[in-house]
Amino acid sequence: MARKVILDVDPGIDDAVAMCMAMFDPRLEVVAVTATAGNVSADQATRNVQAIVEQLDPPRWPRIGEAREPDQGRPVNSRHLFGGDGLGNSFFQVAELHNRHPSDKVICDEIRAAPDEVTLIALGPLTNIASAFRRDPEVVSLVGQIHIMGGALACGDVTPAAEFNMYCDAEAARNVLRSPTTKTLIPLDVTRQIVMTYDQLDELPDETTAVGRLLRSILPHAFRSYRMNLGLEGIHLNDAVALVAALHPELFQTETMAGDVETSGELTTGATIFDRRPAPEWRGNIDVAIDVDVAGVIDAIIRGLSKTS
């Protein structure tokens, strides 16, 4: 039996190729996929996440969560590395919905639905889940698990202490944390070691395919922008890597650690803070991983991604 999911993202093109991979999945039921502010602006996520699914034309459509800016939320975004529409400049045009309903409902509404059941799947800043579990307090008790990527143990990207992810809205993340929740995060730490090189575009699927024809269309702009950005010749896919954390954990090496966020401070705001002392005074909440399987992990991408045609 399908693992009911909610993609939670804010595409970003490591996004988008993380739900080339799901939406495919026989193994996932994707009930839902909630935009977020992050990579970019709340509108314009609402928007990448609905041109996503148009583009995939999935067996099955997932239901479509509208993005909200965050009221805690910080201003940075990704468009040095995505692109101004955040998929490297593709500009797709979707056609107009009416009666949205904001991604907070759509947890809500899905996690209701199937209680104990519903995996969240977490790629951007985690404003929807903490503004879900606040409409809905009960919510947090029918949470199956939730994956996260964001976060690191040693240093950030978008400041020296802070992930991205956590940056964007440190509060929320701070509130998903603390929750009694099972949560497993995907750090920087381990999502770096991940590097897709150019060549690997002749594995994935070719143009006769949407899934083909979508990557195409963003992945050279994300390539040409590590080079130009942050010269490197290959380009991290951290979601893609959080992904195949949910579907393949035996390729993970984790660890059961006490965590938090930082919500404020001149340097820190954002960081992820572990008590790692020998004798630590907060409680573990919250699975980490420490390592991973490179080749391992690089293989379950392009296989995922190979599967979709």
Ligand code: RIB
The other form holds:
Amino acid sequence: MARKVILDVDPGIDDAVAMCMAMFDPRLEVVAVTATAGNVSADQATRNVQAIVEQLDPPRWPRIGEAREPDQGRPVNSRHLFGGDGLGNSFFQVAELHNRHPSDKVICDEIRAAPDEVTLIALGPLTNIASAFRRDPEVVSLVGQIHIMGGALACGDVTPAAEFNMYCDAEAARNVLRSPTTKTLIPLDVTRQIVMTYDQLDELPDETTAVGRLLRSILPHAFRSYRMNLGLEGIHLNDAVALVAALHPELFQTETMAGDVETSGELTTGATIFDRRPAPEWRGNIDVAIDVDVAGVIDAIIRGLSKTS
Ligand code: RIB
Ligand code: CA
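Having seen the form predicted alone, could you now give me the structure of the form predicted together with alpha-D-ribofuranose (RIB)?
After this comes the whole thing, all chains and molecules, with the earlier chain placed first.
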């Protein structure tokens, strides 16, 4: 039976790539895609989720959750990498969505409908997940696993200390990391090792397929912006790597750690802090990916995208 997953995303080009993989993977039943603010505003994130689903027209349409701005969010975005609309300035048209439901309510509904069966794959700030746990505290004990793209052991991206998803809503990130749930963290230290190069575009589905058309609409912008802003001849697909970690855990080495999130440091807000003292006093609360089969993951991403046609 297909594994039930909820994708919580802030599309974002790398979120979009993960959505392409997940919604056509026969091993997964994407019961919902819930939008969260981050790379783009809450409203734009919701529009982007709907636009991607409409462009892809997957075999099974997921429920769509509507994002809201975080209570204590920070005014950052990723337009320098993903463009003004978050999807390479594709500015996809979207049909008006009727009976929209808030993302946190959709998360609670779907977890209650399948206790212990749903894997939450968090690819954006953790606003919705923390909000879902506040909205319905029993959901904490009913959710299956939580896979989180976020955090950093060595150095951040949005600041020297913090990774973007943790930084955007550090309070939410702290609450989720402190929750008594089964969590796996795929940090920048691992996701940054995977770089898609321009020549690998040729290995992706062509424009006769919906996925091929979407990827060719959004990825060229990412290649240009990564070169201009980061001096990189290729792009990071952080969220696609996190999805592969849920599908192919054998490609990752993890270590159980005791982690928390700084919420008030002048220089360190959003930093993920781990107690790795010789005699740690914090209790282990999360499995953290510390090494990865780079070639295996890039192959899994390209194969995952190629299976969609
Ligand atoms: O730091 C990278 C993460 O922040 C990715 O999920 C990217 O999409 C942004 O959300
Ligand atoms: Ca993301």
